[in-house]
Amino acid sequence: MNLNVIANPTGNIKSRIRKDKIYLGIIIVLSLITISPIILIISKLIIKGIRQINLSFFTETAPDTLEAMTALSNNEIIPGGILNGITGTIFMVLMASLMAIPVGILIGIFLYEKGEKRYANIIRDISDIMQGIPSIVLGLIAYLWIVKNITNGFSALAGSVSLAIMMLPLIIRSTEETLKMIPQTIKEAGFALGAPYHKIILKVLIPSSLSGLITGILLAISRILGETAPLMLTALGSPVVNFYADKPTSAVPLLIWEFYNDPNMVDLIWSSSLFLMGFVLTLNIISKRIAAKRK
């Protein structure tokens, strides 16, 4: 035993303080250090994007670089907006939603149920290599699928169908490991009282997991609004505001690619950019509230 502790107790104390607060000192400064890049890119977007951000922005379509490049030479904000974008998005991203939602739940839900069958394990395997599988690569087997043998041409639904793929393993996984947070006793309640096994899954199952559900389908939401890659080799984009599933369709990610080939739309890519990120944001804002109300 250390004589000089038992007989100086102060000394010890002031000790560890200090060590604690050069400690904490350490992890803000690390935790400051981690964070700054997200600050600086957040804060680089709001200060050049939010100058082109009004009502046309919203309710107009893209203009063309004639337009852009006048208003550049007369010093004023570049007409027209991102209408034909944001509507093209929400358009694709409900049709892949459709696609993709209850076919993921239904995955999902018989690996909960079936989860040490072999046939389990391999649907389980594929679906995590899915989530590696670049979204290029997503986009080449929508191209092959849907614009070469279905549309016959660049089309909304063949751009769903590649952001469908992307969505399916996070839906997968989390509607099976939401379903493992239920307390088995619910279930062997259903099956007590005579309830058949179908609507203890649509009665019981899906009810009590419903927050969780709705969290991993915003996290999937969240994950393809930013993709590229796959809508270049499928819907490849369009000048007009479009509802049509087998027409080309414009994206906001397209448009951001868009306006990076052409010099004259430079401060359109941050506004579209800003906009892209506040709304990512918003769903995941979304998604963890209600994770944290399901807890």
The other form holds:
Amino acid sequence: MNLNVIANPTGNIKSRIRKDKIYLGIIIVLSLITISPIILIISKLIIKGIRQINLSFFTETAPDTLEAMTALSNNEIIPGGILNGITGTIFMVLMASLMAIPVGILIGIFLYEKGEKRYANIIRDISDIMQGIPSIVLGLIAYLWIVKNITNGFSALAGSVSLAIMMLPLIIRSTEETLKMIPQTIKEAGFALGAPYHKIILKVLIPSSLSGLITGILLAISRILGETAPLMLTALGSPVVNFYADKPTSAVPLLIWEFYNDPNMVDLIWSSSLFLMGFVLTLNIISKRIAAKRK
Amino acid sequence: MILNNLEVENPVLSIKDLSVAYDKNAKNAVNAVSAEVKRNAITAIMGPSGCGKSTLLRAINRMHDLYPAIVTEGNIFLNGENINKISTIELRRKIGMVFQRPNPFPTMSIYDNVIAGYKLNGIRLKKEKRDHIVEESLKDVVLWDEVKDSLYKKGTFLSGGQQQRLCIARALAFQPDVILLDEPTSALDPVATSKVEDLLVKLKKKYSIVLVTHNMTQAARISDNSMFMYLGDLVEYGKTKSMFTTPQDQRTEEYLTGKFG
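Alright, leaving the form predicted on its own aside, put up the form predicted together with its partner chain.
And the full complex, kicking off with our chain again.
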């Protein structure tokens, strides 16, 4: 045993405090490095995109090349907006949610209830594998199933099916994890009152985990909002606002891709990206808030 | 051999050769227990941790049915009727249960928690009837005066002791024949504990109470009859007074004098 340490505790404490400070410094530097990309991205988007964002950006559809070229040569702001993209995104995400949320929550409840059964394990594994399927492959599948066979052409329905398949595993897992956090005693309290099983799920388990379920849904939605690849093969894009499930539809990420391919519309890339990024960030912050509230 | 010096006339529950094992290869957690539970009295089940007292209690309202691996043998009769012949839904309305930790439904108000048994069973009542049940149940557990102005607040805002009394009110709302309590005061402070104990003594006029406790003094204070269990066996069952003064079995005596447990 080092008697010195006991005889002279202050010297030891000083070196400990020094080490502590060095460690803290390293952590701060590494954290700054970690968050710097998002700060750089957002600041770049704001600097380059904010000029285009005005009322008509949200109320008008995307301009054609000629309009953009004229505006550019006159040194004006490119006219038009991304209304067709915004409506298309909302339309398809809504349809995808209607398909994925009920199914996902039901499967999540099933996995929670039958967690140890072999059949449940298979389903859980499949859902994990689904999360890893490249989104372009899902686009191809939806193209084969829907575009080729059901709508006989590119359609919003095909787009939302591919997005729904992406959402499904996320919702299944978040539902199962949320339900697992409810104490077993709450469930037993329900059974001890003689309540039938489906009432306990509907009136006890789901309300108790509602904020967790909403968080999972919002995160799944923000995950699919920016998906481009599957939509290119399914929804294709459209210059007009469309609310028909069997017609081609635009989406914000699709518009960004189109703007990128048109040298006259480069400015619109930044404003559309800024919009998309803001949308996703807002959803993320809301879901974080909800998640924090339940703790 | 079980020392059972209790003659019970018209018992509310009679347990016959009940054995429970947590899976089919495991040792019995409750081993061939037979006992008769007196009506309108408090029956305490005591014993050291792991002696099977909670397992025995949970067999009475068939909570073990929730876990398919658990094997239950033997019979229990409620007012002479075999509980295995009654559906669990109906059985659990006749036998209420209160758990070790207060577990009010976190998303429901105090009012909804009391009436939860009806709501979860899909029984519709007129508002006056509902209000009456809620008021009576909360008065029964001496909680009415404390919460009558905040009936629509969440039950989880109450203190631990109040929450536990709320859970008892929830069990009373159905007017059950029997109330099972699984160490209801182990998560409570002494003041809240004494309130719950006073309440139980008051409630035995209307209900038959089975109380699991590992607190011997609690059993001595409030129970009429006591069972002492050890390693799954019912070692001794008798009037609380005589068991605490002149225990018949050496293990009971050692437990009561604090030699183990």
